[in-house]
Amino acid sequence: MEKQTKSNKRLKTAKELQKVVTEYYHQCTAAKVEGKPVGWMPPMNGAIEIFYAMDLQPVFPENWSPVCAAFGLTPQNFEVSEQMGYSRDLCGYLRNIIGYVNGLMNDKESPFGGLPEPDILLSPGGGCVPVMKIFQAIEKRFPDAKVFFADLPQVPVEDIREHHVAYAICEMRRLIGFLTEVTGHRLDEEKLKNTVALSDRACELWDEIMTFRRYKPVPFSAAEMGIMFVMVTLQGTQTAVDFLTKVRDEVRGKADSGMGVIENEKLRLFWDNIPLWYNMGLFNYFEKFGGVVVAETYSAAWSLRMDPNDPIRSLAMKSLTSYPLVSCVSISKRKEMVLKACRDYAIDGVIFHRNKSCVPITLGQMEIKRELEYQLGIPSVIIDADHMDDRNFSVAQFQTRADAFMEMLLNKKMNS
């Protein structure tokens, strides 16, 4: 096993994700040169379909950085951030994105064409504070760009009220007019339910994919997770729903005939934190003891519902929930999350990944990890790793502990 590896891909949909992935950076980059504004922002907000009812183009830096890692360019970027002075114990997608602007970005050579340099930056006042610091950073970078400065609350979900939601549609407009008066397009209120109706529709999808994942033998595994791109970049989008519709038939019809991932599923294996973006392949590594990885905390937040006759509340909750149930979420709030995974998709085994990139994911994985034991009975193990620098991985050391448990749940599940 390499420390870089692609997954092995079964679903013929994830295989034809490439030529959604490719048409989204074309777009980008032909906005551009049409003269269309490009604004960059951080992932999982309302603006996202704002800005497509409104005919901007979205970029995301941060989804960014996950392809310079399956692409190999994250050394480079992490070299140029170093010298800079910012430190390898900082985030990776920080790290990498920062780099990847001071450095790689106008080289023609790019995966994609790379990034086109952006009219308006969309700084957020919450989320984690890496993409705090990531999109100050940008602005320094690119200081013509026109910045649009959001404060959100930064409030669990489970304490969200009546006064927050109300604050965050504040913002949701006054973003529309500092759009309206830096680019001119001005907002359709048709053309922006239409939007949300399709965002709604990509996240009904989305939920619907992932109950197959609770039939036995599993239809798809964590290997496939670059599906959810669509989720990231397009939503609001026919295109979104059109490929995801492609995902769930394809799912469907598998789970339906009893395919499983591989011919003989013996565990069923849930992995927390984010993914080894340079290294998918870890994914297929547990198939050679029967175990495949049935879900994940990561894929949860990528689907919230919208209601497309209040579109600007619902995008407002949107801005308000998705982070708090990725980077910003409680301990305790993880913990109930992880455990009602593990009941729903009948678990055997948990993969803790320790992520040196991302502490507040990793915060309360010693916890959860006794109230697995303690409440369900189900074993788990901890791998060191960073989901962006293979530095921090010891291909070596993962064997090892990953070999350990995988025949320590194999030899539970005879005596059981």
The other form holds:
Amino acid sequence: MEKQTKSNKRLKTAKELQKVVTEYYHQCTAAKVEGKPVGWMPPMNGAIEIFYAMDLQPVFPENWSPVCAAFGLTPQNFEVSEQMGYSRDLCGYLRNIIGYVNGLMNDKESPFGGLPEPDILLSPGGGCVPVMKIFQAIEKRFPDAKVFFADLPQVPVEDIREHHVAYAICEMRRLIGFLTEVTGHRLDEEKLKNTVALSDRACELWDEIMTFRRYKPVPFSAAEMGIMFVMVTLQGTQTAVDFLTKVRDEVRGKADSGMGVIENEKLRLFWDNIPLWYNMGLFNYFEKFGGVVVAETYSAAWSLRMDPNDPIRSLAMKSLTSYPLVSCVSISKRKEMVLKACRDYAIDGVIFHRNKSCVPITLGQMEIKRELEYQLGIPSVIIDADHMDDRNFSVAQFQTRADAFMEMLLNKKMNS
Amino acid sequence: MTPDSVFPFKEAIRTSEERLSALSESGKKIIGYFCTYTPVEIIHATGLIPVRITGGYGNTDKAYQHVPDFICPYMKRALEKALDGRYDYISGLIQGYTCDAACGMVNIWKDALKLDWVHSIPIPYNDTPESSDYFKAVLDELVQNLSAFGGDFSDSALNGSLNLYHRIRKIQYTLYQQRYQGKSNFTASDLMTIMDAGDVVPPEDYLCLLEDLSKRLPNHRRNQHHRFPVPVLVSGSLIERPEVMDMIESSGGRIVADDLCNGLRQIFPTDGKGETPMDRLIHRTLNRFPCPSRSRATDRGRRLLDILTQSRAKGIIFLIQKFCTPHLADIPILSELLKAKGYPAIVIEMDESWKMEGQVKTRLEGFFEMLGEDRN
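For the form predicted together with the partner chain instead of the form predicted on its own, what are the coordinates?
Now the complete complex, all chains and molecules, led by this one.
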């Protein structure tokens, strides 16, 4: 099999996404030039909206890693971090971004002009261990940045109690006070409400977009997962809402007119775990068997609602309920999510990406695999890989497993 | 150290499964835990027996039916033992979120072993009045759940448990201080065995063993493996094979201090301060000698430098479980910081087979030779 290096884009709005991505990174670098405070933070929490509402520029180093993968920069970044002593057994996001900030960061040829240096760091206590260690290394790299030592209860969603929420709210308020003190920007309550309303609208649109994936044939596949870029970096902005509205309209149009990703959709697949950012075209490999990856782990990642009239609590809840997708994961919740997706999207087979770079999502996959078979009779296959480091991915091994799996699914389908 | 002194601790470990099973069959509830941030005093104060889950070494065939290979040996081996029925005596499991592997593994234990009672403790990372208040609410929830599970809790019982564990840690810490001062009668592996027994023996019984040992301390003489051993500090994860410490000491080193999960980190500080028993517990937990999963490498580096100075160690051995993210991620920053202060470091990773003695010994000998030359 030839390595699939390019994803088959089928949504017109995918081109629009490239524009959104470019503008976002230009906005980040422009902020630095204009003297607008730039803050680096982990994704999937309620601090994004606070930053936008306070007219501060959020930057997401973790999200920069897929960009590096897409531009083929990860080998250079890995070389730098490995020379610094970071083990190859560590998460690829960690090795990539630490390599980047200590290497290519000052290279003027970086994609989109590179990342602007941080004035503020939101260094998390909570989330997965690699994300905490990423920020601790970034603190060392940028000693002049003002650091907010954040804290968030690491509690599975079903175990969240009022004292966890109260502490998360307390931390949100402490963050606002810190940002006011170090930047001089004050938080306008009305602006925060508007930001949270936009964030809520983006979540609503996200869910609406996902509902069209129930259609047969499915109007778009996991190869278009890049649309989540706006959920990670631009939540709480009109840009995200406008973009998602266009995606929704296009997807709805395709669904209504019966226009699928492929002409003869035979098998509907679910992808568990983070994609291979250096090989997004892999999702298209299944097409020769009439297979489409219809849904993935991220499908339900933003299925939450926020109340603009209670913005701080909403953002605290967002932080508490978003993180457990990738840390303090509960298997029962993950099972529930995967099984629900399989039912909702009429899935025929599941691909488990056993991801060397993500322990939290990978641990528990075998239990989910058994439950899928037991409860729904859905077969699955395990693919050994890594979301950042292609040295941990064997194309030949993938092909052998994927081919056998798809042939089995086709036989099962024919005999059912 | 004479074998007789450590023998009771070795025996206590060797017979622990049998004795804990008997306790369980007699109606006692035993609560397992992975991480030493678990508030064992609360479990004990509720009338239950806290026991640390251990992995040891050996095969992991059954565990691989549930987990990938890139999980630390401790977690894989512990699961293997559980799947072999060797933890059938536990009634419940507690985890304090220390690392992603521990969190995920608790889920798997719950699922694969059909455990009725599993509790997570989301410990705060900050030490502020707000985080203390929050942590108190977290511990109150634990008390409620443990009480509902079958134990009676009271502040006076907690006070008694805190006192008991304080007495234990004080004796343990005395042994560590003697080692700092070069007055220790124990090899590092003997000291580790003494410590490890505390994880699997009910605290009252363990205290008796320690007190008995204390009475006989002055009569012992330590056997040196080398004539001029190089003093070193060992920093790392849970070490489940004390023989590894012997290997270090037979390769030219003398372990004078440690920063290990089943070493200093577990016992220091020996107690906390506060008006109420719960405050005392919270204060100790939030001021623990930090695990890398709950702290910054730069902060740990400063503390390690203090220990290096106090113990007069000449270098540092990072002895870690393979795939241990918190440790692996800290090592580059720590190594740079320590090197700048004149302390060389070496990293030794261990897998579940522990079958890399030859290679490790060669590396250690080279390391000690280099340190010895520096000293000369």
